[in-house]
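The chain that follows stands alone, in the form predicted alone, written as structure tokens.
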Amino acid sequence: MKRREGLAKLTGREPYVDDLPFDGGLWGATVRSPLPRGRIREIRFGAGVDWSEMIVVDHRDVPGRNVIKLIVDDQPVLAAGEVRHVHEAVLLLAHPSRALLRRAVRAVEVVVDPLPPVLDYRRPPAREQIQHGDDNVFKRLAIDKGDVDAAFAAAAHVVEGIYQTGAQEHVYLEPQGMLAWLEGEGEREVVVVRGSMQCPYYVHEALCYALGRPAERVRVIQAPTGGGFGGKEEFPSGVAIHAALLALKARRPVKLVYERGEDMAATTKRHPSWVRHRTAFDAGGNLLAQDVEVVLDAGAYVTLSPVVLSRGVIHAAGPYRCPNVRIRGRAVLANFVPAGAFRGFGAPQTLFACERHMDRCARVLGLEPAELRRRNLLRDGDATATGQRIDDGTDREALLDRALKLAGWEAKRTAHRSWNAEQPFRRRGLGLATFFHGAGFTGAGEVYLASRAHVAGLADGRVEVRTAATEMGQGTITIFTQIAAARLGLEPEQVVIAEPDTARVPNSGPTVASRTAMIVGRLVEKACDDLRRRLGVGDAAPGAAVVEAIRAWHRQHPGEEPVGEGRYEPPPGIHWDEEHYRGDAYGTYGWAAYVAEVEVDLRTYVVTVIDFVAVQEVGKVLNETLARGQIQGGVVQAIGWALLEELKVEGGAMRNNQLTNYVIPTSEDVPPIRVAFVENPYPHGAQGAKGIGELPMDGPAPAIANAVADALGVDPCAIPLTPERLMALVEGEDEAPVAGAA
């Protein structure tokens, strides 16, 4: 099945937020803090601007609470007395002329008396740097299994290592943007916001909170969205509130769209990480104990750091059986833009450390990297670090073997030895990573969401799928069309996917955490079944009978639609102890084995990935073209994180916030990415599907770093593995520091 919205995007007809008309409206803009931390002493409005023509909004114009509602109420809509990071929003401006508005933004001076900032999350803060609690730690988590200390005392081998990953910019195609306007008057006035987002109901809740309005007086509509990757999960709430505040004060529509440099400088990033592993083995290379410490740079405010840390620590022990595990994790404050959701959120950081560490362990034990993994991979009946018993029937060793075979592992390793001996300036190597990713929200998260989906019969006999799940390039519209058409026996043209609009669709949860096809798609199936029941059409009846029953309903009940509903129900036997972090962390996991082949130029220290094999088990592949694209896109994004995307920070601000000097992969950097799927249908996912979108972000970075280690005999423990960092390694120096909030 072809993409439903593909032609509109290909021809440029798809109306993104910056294309939307707003006759008689104003452009909005944000004035930001110049320092990473301090007290606002004064705001000066410079000469050369007629300020009487400007709409000006500050924290005093927030009618509700001056807070962007999320997990913790700590991030202000607009800074009042203090600022915690460079580019923090302080003031909003609006004007009919975009050019005059830009001039006005430059004419405003925010005078800040500096306070001591935290510019390196890895160092304990001094007393004068404390801004949260008594130690700047936003969240702590612990996982305990067995007797770790006793296992280390009896171990034949103990291997230790420290691993670091840097920040990463989302680089979605379309910058952040919102259009806000007012409908109705008086007590019936509704604030309407339409824009680029992943989670309409997140935005809706945040607007109600900040504007002090009941739910029925706020409406949120997702416009076609040009990419998200998590960057449009929680951040758009603030943009939406800003646009709404300007519209309320101006009593006119306001469009607030970031320019690329502003977007890169001011929006959330992937959490930088510091991970320490201490691992015990018996004489046969079997895991006895894992002692892991995880530290994440959360930036200036909490945002989603607790859930990022949660997924990070749950995945930190890797897809291996180990009777004794101790994991300690914390997310800490630094005076940099808040870190937030990003594809994989936490798992890529800790799985990089785990898989890089496994290769180092193999070297100490005198084993091949593949053999060490084969001996320790989880088998059915084994338990994860949280004590979750794995019994899904997936053959993880066979998955590994298939990846090795597709990559030509043994033949290439032999060929590389000869090739490397003959080449004066080039070296080649192979690297492996085996990993897993929990699908859906952690623990009781899905139960808490209580997601719903509707499928309505329209008067002409078609059906409309109504969910809050958003399309942002990953294929939601196409997949939901497929699911509904298959369930009801209809042609794709007989299925309409409703625009995510909080006035029309139920809350089916956010479009995050690899849950859309698996969780929400299953709700769509249930809603289709419920629609059949309401229409009195049996499961075996053909689609033509469904169409006729819908038309008959409308003739018999004028003005009333038949609507089927699907409500989330947890899979049976799932138990999670949130307090002790024990039990079934996820309903299911996706499993994968990746192999990277690299070539290193010893004159420039540039690493080129020349071949890549990705084998994964994702339940059931619903649309092979879309699924393959998800894997290949994730691999490319991870290649950038592993090798190229060095976010440079100076004085608490990103200083390479342009696409000329923040380097992302181009077609020249992308190798052949050979994708293979193993299917093992999950009974609680739509048509047997598991999550897929985040899995490919987890494995490429360690596979690439392991390949570089194989090629050069060095020990890379930090990414991005830039030429400068690799040169330091080859020449025997310490690795260059990884930028967090330095």
Given for the second form:
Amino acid sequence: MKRREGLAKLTGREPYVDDLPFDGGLWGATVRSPLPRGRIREIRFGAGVDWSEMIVVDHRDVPGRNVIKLIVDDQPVLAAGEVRHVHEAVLLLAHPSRALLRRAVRAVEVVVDPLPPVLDYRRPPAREQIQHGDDNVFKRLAIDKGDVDAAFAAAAHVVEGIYQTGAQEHVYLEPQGMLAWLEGEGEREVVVVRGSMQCPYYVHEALCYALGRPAERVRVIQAPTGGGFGGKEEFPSGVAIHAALLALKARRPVKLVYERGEDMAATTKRHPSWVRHRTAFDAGGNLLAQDVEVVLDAGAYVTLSPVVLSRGVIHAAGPYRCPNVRIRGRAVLANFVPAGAFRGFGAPQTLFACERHMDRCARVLGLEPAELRRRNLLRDGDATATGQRIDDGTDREALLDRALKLAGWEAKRTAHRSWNAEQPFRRRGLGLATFFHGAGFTGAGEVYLASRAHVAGLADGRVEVRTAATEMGQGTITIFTQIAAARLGLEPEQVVIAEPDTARVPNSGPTVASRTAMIVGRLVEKACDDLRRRLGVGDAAPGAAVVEAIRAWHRQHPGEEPVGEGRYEPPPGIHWDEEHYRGDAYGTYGWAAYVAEVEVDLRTYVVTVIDFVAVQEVGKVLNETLARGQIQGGVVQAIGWALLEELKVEGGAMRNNQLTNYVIPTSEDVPPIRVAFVENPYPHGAQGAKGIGELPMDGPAPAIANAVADALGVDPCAIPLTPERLMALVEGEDEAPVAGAA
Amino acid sequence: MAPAQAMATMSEPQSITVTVNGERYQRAVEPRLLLSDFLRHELGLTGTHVGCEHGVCGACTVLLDGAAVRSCLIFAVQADGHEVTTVEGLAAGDGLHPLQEAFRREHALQCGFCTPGFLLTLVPFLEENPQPTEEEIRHALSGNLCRCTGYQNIVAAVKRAARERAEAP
Ligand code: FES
Ligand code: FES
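Show the same protein again, this time as the form predicted together with its partner chain rather than the form predicted alone.
Everything in the complex follows now, all chains and molecules, and the chain you saw is the first one.
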């Protein structure tokens, strides 16, 4: 099916939040902490600003709990007394003139008495640096399988390695923004927020909590959203509360839109990681034991770190058959902007370590990288690190072979040898990664979410799909139209997709974790079936009968509408033991094999990806054009993480918080991405689909680093592999530190 | 003149006349008002997006007398007496400009925030270079950032637009 939305985006008519008119409204702005840690002694309002005409909000104006509700109640809406990171929100201002507002923000001085901050998450904190529990550890997780120590004692080979990844900024092209206003009076007054977000119901819940309001007095609507990638999962809750607080105090609409520099400095990042592997093999190159330690830099508040760590540790052992596994993970505090959700959610970090380590193991064992993987990839009937039995009929070795063949691995290998011998300054190499990505929420997450979707019959015979799933260009509207049309036998034009508005749509869960098409799409199917039942039309009845039944229903029940509901039910046979981290961590996994070809210039140490092959099995591909677009975009974002994107952190603050000095890939930095799908329908996903959005973030970084290792005979263990870091590696110096150290 | 007085004079509104998408607008503007803000806030033409305010992302690209410029880098007063084209003025009538049509066909946009800037960068590029190679296209696009698509479909859209233009009678 052709993409449904997009026309307004092409003609400039799509109303992103900054484009919304708000007559008589004010602009909002945020005053932030200058220091990574300390106690606020005083807030000084400087000269040159008429403060009487400025709306000023601080923590005392928060009517409910001064907390941005998420997992742990530790992050304040506005700092009260203590600050824990540079750019933490302290004060809010609003005024009709943006120019005056900017001047006012500069005129406020937040005076902070410093306390000793944690500036490197890898060092054990001193006593005076402790800010959480007795060790600054936000969350610990452990996975145990078999007898690791006995296996190491009997091993033919043991290989060790430490791998590190840096922070990454989302750089959604549209910065964060919210418009808040009030509707109704007194007891009926409703706070309405419209803005850029992935998860309207997260924002709704956070608003209710901080404003101390019942659900019906808060309404959240998603505006067209210019990219998210996880950066608009939890962070927008705070922006929405800030805009609402200003609107409540001003009694006028307030628009709060971040400038790029503010957005980059003050919003969440991908968790930096430090991962140690110790791996035992038998003489035949079969995995005997994996001992993995995972440390994530969580930043100053807990936010989503426990669940990011969870996904990280579950993916840490890779898609391999190994009888003995020990994984220890922890997410630790550092006085930096909180790390948060970012496409892949912990898996890219641990899979970088795993797949880079597999290449190192292959070298020690004297095996080809592909051969080592072939011997150890999960086959049907094998179990993952958590003991989940994989039996989905996907041939993971065939996936690998397909990728090698598409990449022309053998021929290129030979060609590279002679090319590298002839070239004075340039070297080429090939790298591989085989990996997986759990689709949907981890463990019992989907059960707790208890998502619902509605499909309503409209008076004119069309149907309306009502979910909280948000469109960010990934294709939600098209996919849901396709699913509902197929299920009800209708034409796409007969399906309307409701705007995600908490006053109109049920909570179908957040638009995250690659769950939308697979899980919410399945709820849409169920809601369609339920609608048929309510209308009394059989599952096989054609669309015309459905339309006729809807119209008849409206004639018989004026003023009402027939609504079908789909509720989440876990696939049968799924068992997850949250306490011991055993069992079926995900309903299903996407599987993939990626190959990168790189060229390194030895004069500049610039690494260029010259070819990239991405082969994956993601169940049934619902819409090939959209699916390819997701893979291509994800791979390019991962190329940025692997090679270019580096936070320069000083004194606990990001110093390169502009697109001039934080560099993301342009069209000249990346090759065409060659994408191939192997289809194996998943019986519990909509039309057989599995999740797809995050998978392409996992494989490129290790494939590229492995290709650099192949080209130069070095052993890169940290990304981003910038020219500085690669030069240090080739010239035998210590590698440059990875962001996380300030 | 004392600096303070100079400042005062400099910030006095100036009258400008700009033709935008074929329509003449006369407005009094602050001398430091950016063209991007002028288009978005004074004229309500919000299809011109602001992604970085620093001339890097290209989202704010418009045509000034037919040449692609970054509207966040120039002042509205610099457009006085000139012609500006924004994304809203690209298509004649209700249809789509051939480049917009090619973007739609090739799925060259996801979130769409970068799209107006790409389109306006490409209009003069294809005028000057109607049959570009892949390399030339990638070079031409390299001043515009897109975080969603990986650029591949944008390149494909440019190729399609070039092809269709060549085939057009
Ligand atoms: S907003 Fe003008 S180039 Fe980014
Ligand atoms: S489509 Fe989202 S930035 Fe290009």
